[in-house]
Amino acid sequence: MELKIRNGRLEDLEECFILESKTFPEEEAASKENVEIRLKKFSEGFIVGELDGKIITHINSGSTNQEDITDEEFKGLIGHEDGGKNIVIFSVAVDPIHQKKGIASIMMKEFIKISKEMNKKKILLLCKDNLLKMYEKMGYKKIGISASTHGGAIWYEMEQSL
């Protein structure tokens, strides 16, 4: 398997959006706007990979100063500053096909090494219950269960020091 890592671009919305909708409940899934705005206001925090030319991942983020990361605007990047001190990932998306392959571990490792290039100090995400074992192999310390109540789910805090 030969995955191909790169920017997400534009031209991957409809893709990108595709493969939300199918990694996400609905009501936690980002909407066609907000992959879009994602896209264009903070590409070098996108990252898409690629197998036989098909996006089956990707990786989206906004930077920030803040360490509360509960604010639902956020997700639309309102907020977002390009020289914030963490990058916060909104969603580590993997086709359901592919999942339990090792291929969120390959993306995060890359998403890692371009937080660093890019001077981050934390990143910071938020997962359910059953992604934390995953996470914390991965390097990311869990920090509480957040205050988040996005589509309705209870969220942890996590956070990795770069």
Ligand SMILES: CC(C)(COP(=O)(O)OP(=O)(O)OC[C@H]1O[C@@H](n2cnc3c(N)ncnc32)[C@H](O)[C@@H]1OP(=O)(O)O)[C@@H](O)C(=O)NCCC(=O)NCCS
Given for the second form:
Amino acid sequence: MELKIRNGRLEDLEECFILESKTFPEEEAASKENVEIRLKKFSEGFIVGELDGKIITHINSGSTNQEDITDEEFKGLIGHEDGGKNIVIFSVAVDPIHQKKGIASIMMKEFIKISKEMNKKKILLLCKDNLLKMYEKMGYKKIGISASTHGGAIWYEMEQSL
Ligand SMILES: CC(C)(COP(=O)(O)OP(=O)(O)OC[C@H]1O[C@@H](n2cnc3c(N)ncnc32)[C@H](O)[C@@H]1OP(=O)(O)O)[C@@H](O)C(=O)NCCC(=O)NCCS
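For comparison with the form predicted on its own, would you give the structure of this protein in the form predicted together with this ligand?
Up next: the whole complex, starting with the chain shown before.
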């Protein structure tokens, strides 16, 4: 299996939006508009993985000097700063038919590498309790329960210093 990882580009919008909708429940998936904004405004922090020319995974993000990542508007990159010291992951998505094969782990390694190359100090993300262990294995530490109630769920804040 040869996963080709590269930065996302605007032409990927349709595929990335379909992937987002396939992997997240409706109330948690990013809107098409937000996926488009992330591809347009911060493609440096948007990586996709292709298998046989088809996007089967992506990680997208925004950057900020703030520590508070619960702001809903930030998901549409309002408040995003290219040169922010923190990088905030919005989505880690792997096509259901390719899950549990180590793909998210490969993508996260690449995301950490590019974040270091961009001189980011910290990666921040929110996750639900079922994925705490997965992110801990990937090098993240739990900060605590987030103020976010996105999609009506309980979210934990996690961070990784780079
Ligand atoms: C969560 C997700 C990204 C994992 O992708 P993946 O490619 O299947 O993950 P990997 O195969 O690299 O697994 C990494 C580790 O996490 C564990 N893991 C993977 N999915 C898991 C899940 N849903 N619940 C608990 N643990 C999980 C794996 O068992 C593995 O642990 P191991 O190394 O001890 O075997 C993928 O299931 C997905 O896209 N889910 C829907 C979207 C989502 O919830 N994204 C994350 C929130 S932003």
